[in-house]
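Next up is one chain by itself, shown in structure tokens, the form predicted on its own.
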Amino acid sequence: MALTHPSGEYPVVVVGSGPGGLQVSYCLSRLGIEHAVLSADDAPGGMFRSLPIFGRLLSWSKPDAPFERGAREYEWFDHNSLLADDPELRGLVPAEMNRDFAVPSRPEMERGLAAFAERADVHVRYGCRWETTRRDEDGSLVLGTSEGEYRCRAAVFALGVTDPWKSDIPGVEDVPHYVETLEPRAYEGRRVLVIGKRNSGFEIADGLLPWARQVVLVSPRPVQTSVIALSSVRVRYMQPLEDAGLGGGTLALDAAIERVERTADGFRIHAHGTTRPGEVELEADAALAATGFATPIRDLGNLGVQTVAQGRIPALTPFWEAVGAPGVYFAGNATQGAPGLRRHGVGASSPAVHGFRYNARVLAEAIAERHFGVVPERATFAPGEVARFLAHELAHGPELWAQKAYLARVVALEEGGAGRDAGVQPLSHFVDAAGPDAVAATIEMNAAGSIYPVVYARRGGAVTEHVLEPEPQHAYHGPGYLAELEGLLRS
């Protein structure tokens, strides 16, 4: 039996077999781009083979929805499955769910990803660990691995944001990280201090509520309940916050930790209040650092890869190419390193599967066109058809709803009102880059949670913004919206 992806030269090398790597590989294959996929793991799944620690995801999937599971529109209701052109490869995670919860368990997610890899025929060289990277004089990238060297024109690192990371607090090195959290019953009757008030911190608090005597979450910034209430993580957050509001034992303190001391009985922290100034001292039987993760970029900094978020995330262009390192791309939840426009302060959903799966498809198309001159065939529109196409995408396009204000459906405008589908593109690229006359339709949401469609028009190099009125049922393909779109195109 031939060895899967032996060492050697490939047009593209993808590192990682989590959802980001699997999705990029599938999309590259559909575009006819030869590539190798390498993974240090022995099976597909990435971080979902071990995380979240309490075994239940936050992103939801509805086994039954207003659209059939094999339809493109069903992706709107399934935030965990990967994308495919073939209907039988869609919605594989809900097929594994037992419907006890609207969110899958970790094993259900892992089985769904494994089913996709098998049925979509995604070939991976498992047990192959990426170790070093260099760029040769001809511009080629060379990846040194445990199984030999791989040379390529473009490399996609789908590594996730998976390296445990701790903030620079004196004494925090003695505090176990989130990934070292024990079984909940191990904290029975104990006062537990959690450093951090984001997703992993509240996941710990939620899991320990039935066991711990008290859970105290500490970080400088207050929880933005107005934002959390509209997000998929609200379930994890709201129960601990409800317990805190009712005086049930949970505390969510806004304080900057100055140092952590290990004591004979546990931990003592010294902090300074932020929203309410003043010295804060806390004693705890146990402590956990829910301070987040970092992308394991290893030696990529030597190639010029820059970072953001205190060095935790690679800095990326709108098409997820590393800033300072041409030909080096990132997939998966590391794509959050491309900030987008951040309209009203609302970021993209790139940290989650339902966001970065669309990034992966756009990324594969960008690599195919930029490095190999391969452009997918796209539809053309007769005069009068452009408005109907955009209206349908605004109402049903899952890419636009998953990646609000980040991804947009673009149509290039031609003489006489005709058009050509230019695919899904990053909105910031459309707004900032020069190009022929075109329109870009996207869905946006403001800080108050109002959702509405927006059309950007580029004519003669100038871009104008047109905000359409919200519609309670999001029926943006109705006659009124169609007439408004037609008017914008005529003008």
Second form
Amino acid sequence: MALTHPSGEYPVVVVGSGPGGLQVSYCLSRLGIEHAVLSADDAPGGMFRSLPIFGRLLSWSKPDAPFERGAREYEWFDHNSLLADDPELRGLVPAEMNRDFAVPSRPEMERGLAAFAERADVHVRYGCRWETTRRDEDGSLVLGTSEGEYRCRAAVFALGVTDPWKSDIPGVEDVPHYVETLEPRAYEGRRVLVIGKRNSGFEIADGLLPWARQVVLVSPRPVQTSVIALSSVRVRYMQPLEDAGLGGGTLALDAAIERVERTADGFRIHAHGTTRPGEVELEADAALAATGFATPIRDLGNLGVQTVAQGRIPALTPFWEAVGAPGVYFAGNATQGAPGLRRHGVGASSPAVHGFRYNARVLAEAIAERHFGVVPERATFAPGEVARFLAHELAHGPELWAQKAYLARVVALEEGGAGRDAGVQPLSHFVDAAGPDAVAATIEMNAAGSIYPVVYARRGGAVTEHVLEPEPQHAYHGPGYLAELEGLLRS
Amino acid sequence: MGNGADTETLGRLALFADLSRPQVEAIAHTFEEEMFPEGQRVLRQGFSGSNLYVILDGEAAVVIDGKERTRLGRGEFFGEASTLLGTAPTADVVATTALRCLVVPASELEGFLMAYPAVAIRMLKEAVRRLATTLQWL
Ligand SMILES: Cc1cc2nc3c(=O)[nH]c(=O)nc-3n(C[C@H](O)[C@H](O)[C@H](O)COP(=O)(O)OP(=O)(O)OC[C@H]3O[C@@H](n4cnc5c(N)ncnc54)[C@H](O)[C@@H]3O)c2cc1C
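Switching forms now, from the form predicted on its own to the form predicted together with its partner chain, please provide the structure.
Then the entire complex follows, led off by the chain already shown.
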């Protein structure tokens, strides 16, 4: 059998076989852009082959929903499947689910992703580790791997944000990371200290509730219950937080840890209270560091790639190109390096599959157009059809619902009220880039959790925003909204 | 989601000079850091829903109706008026170099200032100083 993607020259190289890498490869193929996909793993699925550690995802996939499984509109109700043009390839994760829960188990997710890779013909060279990167004089990128050199015009790194990361607390090196958490029964009868009060810290607390003698969570930042209430991570927090709130044993302490000390039979932590000043000293039989994850960008800093969050996340442009390194793109979870306009403080949904799968499609289109002059064919609208199209997208466009205030449906306006679909674009690109007359429609959410459409109109180079009223049934294709959109398009 | 900037960087800013190290650490763990390339708009005149930004590194220009009014550098902040009043900014703020900022979402600003009154006082003094400068121009 011929070797999949042998070393050599390709228009584009994609690194990673998690959901980010698989999605971008599929979308590049649909646009006819030849590329190689490399992965250090030996099967598809990325992080979901081993994590989350307690075996259940946060993100929903509803096997039954207001739309049929093969429909595009169904995507919003299924946050975990990858996108496909062929209805047969859609909704592959719920097809694996046993329906005990509305969120898949880790093995169900892994199987759904593997089914996609197989049935959508995503070919990956497995067992191939990217190790070094350089830029040649002609501008092309050269990726040195365990299996030889790959040369390309554009590279897409879908590396995940999955490398265990620890803050620089003295002594923390002796504390096992979240990914090294043992079987729950190993903590039976023990007092367990968890460093970190975010998602992964609470996942451990939740998983150990039936086993540990006591779970104590410590970090400087208080848990923001009002923020969590509106996010999918709340399923992890609910039980431990209720336990802590009712004094049931679990403790969630706000303290900055000064150092971690090993003792004869466990750990001692020295800390200072933050929301409540004072020294805090804690002893525990076991400790776990739920201190977060990083993107393994290796030597990409040498090409000019910049990072935020203490080197953990690449800083990206709205089209997910590395700030400071043209031609170097990111896909998957790392696309959180472009948070967008953060309207009302709400960033993009790029750290989860349901958000970044759309980034992948927009990215593939951007690469095809910028580097290869390939532009997908899109619909044109007669006068009067533009408002109807936008109204449908506002009510049911999965891109807009999944990537609120980050992705927008753009229609270029032409003479006499006609229009041309300009696809889905990052909203910050639309509001900041000069361009011909056009409108961009998005769904947004404010800090209070209210969801409503916003339309941005660019006329004569100036962009104005029009915030529409929220509606309890989200029926933004209704007659009132249609009339309002028509008015906006006329003005 | 990523934690924000590192504690060292924040601790050096005048805005946080009165806080204890654990308090600065709590801020570092609460708010995110964002980096903007040169030329990128950070605050947009006339657009609702903006946030407060504290400059960690780099420089930005305050631009009103296309005209540059002033420059801001490390330790300075912008977006406070629109966030506190819930109105749209009356100026663009544009990165003039690569710009690194701490982002405080509007919805969290009041709680933040109440939790750290020393920061509120520093911010108030700076706002008054800016007002005095503006009045001189008139
Ligand atoms: C604990 C935890 C729980 C999560 N739960 C959810 C959830 O419930 N729902 C959700 O949507 N998201 C969840 N996420 C976010 C999750 O990381 C992403 O949704 C998803 O796994 C990211 O996909 P990805 O393709 O970006 O990266 P990954 O799935 O991490 O895949 C990275 C790929 O890059 C490859 N790679 C890395 N370095 C190299 C190299 N040097 N050479 C070659 N290949 C390389 C890896 O082998 C792998 O194939 C969670 C994250 C964490 C950390």
